[in-house]
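Take a look at this one chain, the form predicted alone, written out in structure tokens.
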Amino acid sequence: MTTRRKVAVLISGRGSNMRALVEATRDPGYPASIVVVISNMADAGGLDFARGAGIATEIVPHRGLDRAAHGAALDAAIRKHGADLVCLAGFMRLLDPGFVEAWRDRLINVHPSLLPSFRGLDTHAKALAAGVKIAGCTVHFVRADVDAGPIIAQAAVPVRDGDTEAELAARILAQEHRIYPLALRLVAEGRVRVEGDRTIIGAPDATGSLANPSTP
């Protein structure tokens, strides 16, 4: 079996969207395995979800640092736990620009919205607002501008006359769980290329290389 990719988490709270990842990968065929998830809050409750399911956890406060020493701070924790990948799963702290370079396509995130519909915060309250007809959610490489990078994967879902922020966030968070462990899994693959602003997702053949088009 091909070596699985190591991958950090980063939660600010309860972390839904860790626990799908690490749902996923308690199959043994899944290409990659959560070694640390990493709070910047320590009365995170999704770390005791980590703790329980047997992975190292670590706090990095960002209160009394800036952006530039946080980001420093993270990156020594997530390198401590030989991570070479991470996934941001509702981690509520914009990162310093160093940070996302120094993890360029290697650093993930799923947003609650039809990017590059948007963006930022109140996504659901946004969506009602501007009266669409379809919302979703979007896995996507990070860059320094927020919630934006090539998207690797996205999930619609419908607005319904009479939706509650509530009604329409639960309904994109179960498709957030559904798409982000199949966005690790074709990135832990090397089944996603970069080509400016967008993603190219290929097949991998038999030696694990991109092959398009995949033969049966």
The other form holds:
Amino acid sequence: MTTRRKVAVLISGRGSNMRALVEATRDPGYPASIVVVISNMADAGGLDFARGAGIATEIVPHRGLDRAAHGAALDAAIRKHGADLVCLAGFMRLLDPGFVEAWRDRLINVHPSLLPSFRGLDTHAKALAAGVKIAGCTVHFVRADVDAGPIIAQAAVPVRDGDTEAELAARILAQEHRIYPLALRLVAEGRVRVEGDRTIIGAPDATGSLANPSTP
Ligand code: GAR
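Rather than the form predicted alone that you just supplied, could I have the structure of the form predicted in complex with ligand GAR?
Now the complete complex, all chains and molecules, led by this one.
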């Protein structure tokens, strides 16, 4: 097998997407390995899982640092572990534009909406308030604007009558755990080409379509 890409995963909280990525890398055929999990929060729940999995962890607090200084500290922690791809997985700090540019097309994020709809926070509440019948999640390359950048993969789920935010979030999160490892695989294999605001991917597309309500 060719050399695996070395990935840093940045988290702020429970880290379930980080966990999905770590679990994917347990397949020896997977083209990437997680070399470090970095958090801006010392009490991020996901850190315990990473430590238990034998993965190096770093705490890079944002408190007391301006955005550029925090970006520089993150960059140093990433490079210290030799990573050349970065996955944001529930990393809830706005990143320094210089950091984003330095990692252009090597910095990936997962977001719990079908971008470009519902950027920012409270995406599930926004989707329910808008009355959409289909919601979902997106994995994308990061640009300086919040939740913007070329889309690598998306998954859609139905919104059901009476859904609570928690129910919709759980349905979407299950899909995040499916498409983030898939998107990282495609990027690590060099199959994702960025053309302007879009990506071109040499992979078979999903067949069929999702309609909600489904037709009888
Ligand atoms: C995930 O739903 C992720 O999409 C979202 O935070 C959650 C983190 O969960 N990220 C964003 O909203 C970024 N804009 P996790 O810590 O269990 O992976």
